[in-house]
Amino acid sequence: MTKIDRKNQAQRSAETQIKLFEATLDSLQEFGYRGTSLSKIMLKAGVSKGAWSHHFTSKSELVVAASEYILNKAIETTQDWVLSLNSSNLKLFDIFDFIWNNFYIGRHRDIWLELNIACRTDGNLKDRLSPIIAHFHKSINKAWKSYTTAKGYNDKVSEHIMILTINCFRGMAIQSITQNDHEYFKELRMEWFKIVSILLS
């Protein structure tokens, strides 16, 4: 096999994996973790069983890989956003809006919720996903620290506030599934913004 052939093969392999990742994520959103099957994933991806088995050995392995894929994309989104901003001019509510709009509504929220519910009873999935999710949170904390350092806020207080903010948003994200009211949750985020502003100052 020539160098070009190997390159083309590697490219096709990468493209197949991305198709499988996207199909897995779509299935998690549409059918939930329990309702997601390999047959549904392969059908959505347009990938044969032989092509699938060339890359993965189980649904759990594919879900973990797809989770790493979406969280790495989220980390890239966060890093690109931070690099595009001047931290000294960054507004606190801008950070809250960025986190909410990118990670706690729509597809990302639905997938995150399905995976967390699955991890409650699937110890193996939990063990494999925990370090991936921790890496994602680390990237969020880095963006937050970029802001708080520029503003001269206390590191420990700022860290606790971000942890509280993430947990607050998670609760709202779950509630937003049955209460789809954009303005209501924006008001709640604004109230939390006012509280945090007082705490930081």
The other form holds:
2 protein chains.
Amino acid sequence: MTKIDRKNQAQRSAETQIKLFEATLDSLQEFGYRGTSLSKIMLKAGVSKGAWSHHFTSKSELVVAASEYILNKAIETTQDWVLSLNSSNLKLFDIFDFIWNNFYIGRHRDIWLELNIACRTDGNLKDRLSPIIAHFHKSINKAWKSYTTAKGYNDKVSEHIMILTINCFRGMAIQSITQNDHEYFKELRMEWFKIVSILLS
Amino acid sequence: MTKIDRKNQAQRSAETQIKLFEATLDSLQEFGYRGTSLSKIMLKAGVSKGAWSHHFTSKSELVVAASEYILNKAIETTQDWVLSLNSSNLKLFDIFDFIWNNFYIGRHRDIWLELNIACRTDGNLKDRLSPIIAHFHKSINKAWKSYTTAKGYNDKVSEHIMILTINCFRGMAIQSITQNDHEYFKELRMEWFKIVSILLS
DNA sequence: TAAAAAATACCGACCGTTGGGTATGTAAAT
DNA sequence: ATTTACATACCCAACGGTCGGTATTTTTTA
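Given the form predicted on its own, state the structure of the form predicted in complex with a further copy of the same chain.
Once more the chain from above appears, this time first in line as the rest of the complex follows.
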């Protein structure tokens, strides 16, 4: 009856590693960077400690790998979006919404904040993640540029606007922790949108 | 020779509590929120565990008290500054610099970030600190208003600008963790300053 | 091609350390 | 004499990490 699903070693490895990555990321979201322990990850992943030690040399190796995993997925998401969009009828607010909805709320926001703040007190993490975080920002910047060049906006001005926009979003992401008011932040983004419209016109 | 400095109980209590507060804040800066342990605090403070348990019922009580301590000092700093300034010849950039230099770099930035992010995964901390954090923001807002009203700017527009400014600063504070480029952020603040000047004129 | 050997994937008990918190006793002020 | 302030030794749970052993897949070989 029950089909024995034989898997080769590569599949087995990949599957348990993905399980460990997702469990680690869930734990980062639920308990924070320092609150994340191996036992909690093992429990979430439904995987034994032996499996972990077989694939990773230490806890921090797993956390770094899981972080790279989610950041690279974010970069892909952005790149796919850039490729799929039809620049001609794209609205400025759509870009803002894409960035906000994908990276500055929910799971991605939570994990992104945890990792960034953890970098301050964890030199190893910082060394490993800084390049990927930079890469992530570049991919967003690229998405923005594909818009502004299509519209023929001033390059330097629009780049500053992009950077300031991201910083505003980051700031709102932090504030939304202690002040979780969805509508308020939507209004704030609208106000920012109005200002940018004026500046670009 | 050596004068025995007799102290009353109130003085003794106050002194060790301040010692514990400062050590806790130093530890928050050095090791982060979750990386802060009682043993590290005791070591930094040069105080025994018995002294801690005499004054505080738990670790989190000490951390909350120390957080209230630094946030209240920040509120005072702002209020003192508002009282001392001569609105008539105050420059817009001075306000930005005051806010940035006092709260979004160095020790205050580090501790402020740690506490805000910790609030997400620590319900008790969040409940205790949210009102004080809100109070802190109000005190900054008040400083801003005392400027804009003196200059006769539009109330609603200038309030939005203030909020966006703070959010930008917050975002820059996070980014400066993984990208510690002092000059870059100064330029960015200058760009923002230019934009605000246009908007307020 | 089937059995044997080797390599890979995984399990769970164990170890030393550090965590927050407590309990008992001493020093100092009132 | 009594309350307040502080010190130290101790407790147990959780931590990251290790280790000897088992299950599964892959390679070798007869």
